[in-house]
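In structure tokens, one chain follows: the form predicted alone.
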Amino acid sequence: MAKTYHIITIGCAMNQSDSERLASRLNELGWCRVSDCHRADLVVLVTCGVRQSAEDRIYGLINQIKKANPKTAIAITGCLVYRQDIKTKLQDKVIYWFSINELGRLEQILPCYNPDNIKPIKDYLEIMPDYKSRVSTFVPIGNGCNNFCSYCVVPYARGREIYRPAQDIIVEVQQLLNKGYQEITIIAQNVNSYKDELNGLDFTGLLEKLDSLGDYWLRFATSHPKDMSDRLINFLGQSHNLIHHLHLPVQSGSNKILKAMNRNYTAEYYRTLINKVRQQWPDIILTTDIIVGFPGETDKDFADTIQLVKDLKFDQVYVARYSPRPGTLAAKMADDVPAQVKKKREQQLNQMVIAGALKNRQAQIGQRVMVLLEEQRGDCYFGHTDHGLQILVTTPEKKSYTLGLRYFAQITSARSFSLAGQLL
């Protein structure tokens, strides 16, 4: 008799996409998905090891699950699989450990309740996902990273960069569009370093082919500044489908810290990139990641970061306090910025970003935007705009609208990171 499973996803879009392929493979093995983790025979945690907070969340979740249902079997995949210290700590609570790359042979790791219909898989990206949404979804174009930023575990957890053939990506996107999907986000750890060497395609070449498939919203994440070529930037202004949002992690405004992070660019280079992007997309929504309290970060280094954020007027900054990740080069450095200083810098940066973002959003009041409707509550609809901004919209005269479709709306009010408006 088949048993039940539940998947808990922690972290980035790549983990969310991996979870969809994991669910598909479990379904093939004969497992049945349930919505309540406390009622599942198996709970799989798709983990993220980028921050200490994500790691700490795993311990709390496992304790809650085991307390509610001691018989539940726990499995861990994702970034934390390679960590021997975590395996030792959780050896009495976690039964199964497997990397995402092992999904193709999952039947050798977990019990199989449908052995006659299991297809051999060489690359887990060949697995057709069990898509969570029927409107907007992620399509991974590769896996792994070659950059070895000194603070990051990804190259150790996922290995070196491997990219899918362009034709496989195009086929998957076209199939999704044929099913009525309105928004596709192509993802990888370092998406704009994509290469299909057999067909001589780089990331811009792939975007050009995807852009020609139909009328839909196309997004990509996450980009590395060193791979933002002039050709890619020029394409931003020519694309029919790319939404006007760019997430480009800068991590620090200090050249000293950027060098210690092994980011392979300077703050001046990053500023030049943003100026070029805004020439192509004057209305761009620009978001970034910044780490505060990296080893050796002085008040002067942090002031350089503050100045960069002020000058570039980001619409959102995802701020993280530095925490050492075992196995990385930075973990060997002295973690010499006190915790209270990290917290203060995080708060100062967030306060400045919130105030600046509010000015950016208020400047949009009165504008007409396209909105993809995702959820309805009474007479209100929730969705996001063609710039990737969250928006709450009301309807004129209680008119009915269809979820999963795009409509025009006029912006009537704004908060720092979201909008409100009326559908037209």
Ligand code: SAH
Given for the second form:
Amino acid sequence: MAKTYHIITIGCAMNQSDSERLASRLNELGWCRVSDCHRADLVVLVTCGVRQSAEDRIYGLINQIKKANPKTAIAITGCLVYRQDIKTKLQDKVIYWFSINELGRLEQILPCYNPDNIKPIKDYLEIMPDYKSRVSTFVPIGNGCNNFCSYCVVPYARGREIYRPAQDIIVEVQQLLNKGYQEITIIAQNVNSYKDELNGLDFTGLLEKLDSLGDYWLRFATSHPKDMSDRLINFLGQSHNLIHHLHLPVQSGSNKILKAMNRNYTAEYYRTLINKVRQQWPDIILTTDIIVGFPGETDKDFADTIQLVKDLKFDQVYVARYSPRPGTLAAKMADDVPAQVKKKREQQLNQMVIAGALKNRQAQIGQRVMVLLEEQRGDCYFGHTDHGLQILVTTPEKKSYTLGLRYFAQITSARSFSLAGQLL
Ligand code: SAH
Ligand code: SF4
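Complement to the form predicted alone: the form predicted in complex with this ligand:
And the full complex, kicking off with our chain again.
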């Protein structure tokens, strides 16, 4: 009899998207999905190793699962698979370990209840996902990273960059649009270094093709500042479908720290980029990632970061306290910023961002925006705007709206990271 499985995903959009391909492959192998992890014969953890905190979560989770149902088999995939130390630590609790690149031969790793139905697959990105949402979804355009930022585990965990042929991506997006999807986010660790060498297409070339496929919202993440070419920036202003949000991790405002991080740009270069982007998209929502407490970060270095955040008026900053990742270059440096100082710097940045973002949002009151309706609660709907901002909207009397479609609304009030409004 077929057995049941449950997937727990930790971390980034790429992991969420990988989980959709994993689910589809498990279904092909004859496994049945269940929503309650305590009723599953197999729980697969799609792990993240980018920060210590994400790594720590899996130990607690595994203990909980085993306590509730000691017979559950546990499998681990994702970022932590390459970590021998974790394999040793968990050898009594975790039976299966496989990297995401091995999804194409999963039938050789896990029991298969459907052996006659299995088609061979070369690259896991060829697998047609079991999409979680019927309205908005991620489409990976590649995997891996060549940048080796000194703090980052991704190039070790996911390997070098590989990109899907443009035609495969276009077909997947077109199929989604035919099914009525309203929003597609194309993703990769370093999305704007995309290349389809056979067809001579760069990231902007791919965006141009995707932009012409229909009337929908197109997003992309995560971009690297070094690959924000003028050609790409010029296209931002011309595109029909791109939503006006750019997530562009800066990591630090100090040139000394950026150099030690191996980011390959300066704070001045990043500022110039943002000026150019704002000329194309004056109403852009700009978000970023910053690491505080990288080895050697002094008060002066942190003051440079504060200044950059003040000047560029980000709409959101995802602040992470530096944690050494085994195998990376930075892990060989002394982790010399005390935990208390990291925490204080994180709090200081967060407070600044909350106040700055509130001003940005309040300036939007009265504006008309388009909203994708995602969830209904009584007479209200939750959704997000064509700038990627969360919004709660009320409805005028005697009008009906359909979940999963886009409507115009007027903004009536604002918080730092969300809006409220009325549907028109
Ligand atoms: N490809 C993206 C980010 C991938 S990792 C980029 O180029 O920026 C996501 C975020 O996790 C990073 O932007 C960084 O802010 C954070 N991060 C990565 N390694 C970290 C570490 N060792 N300690 C703390 N934060 C880290
Ligand atoms: Fe990590 Fe740098 Fe690659 Fe981003 S660009 S995934 S931070 S190595």
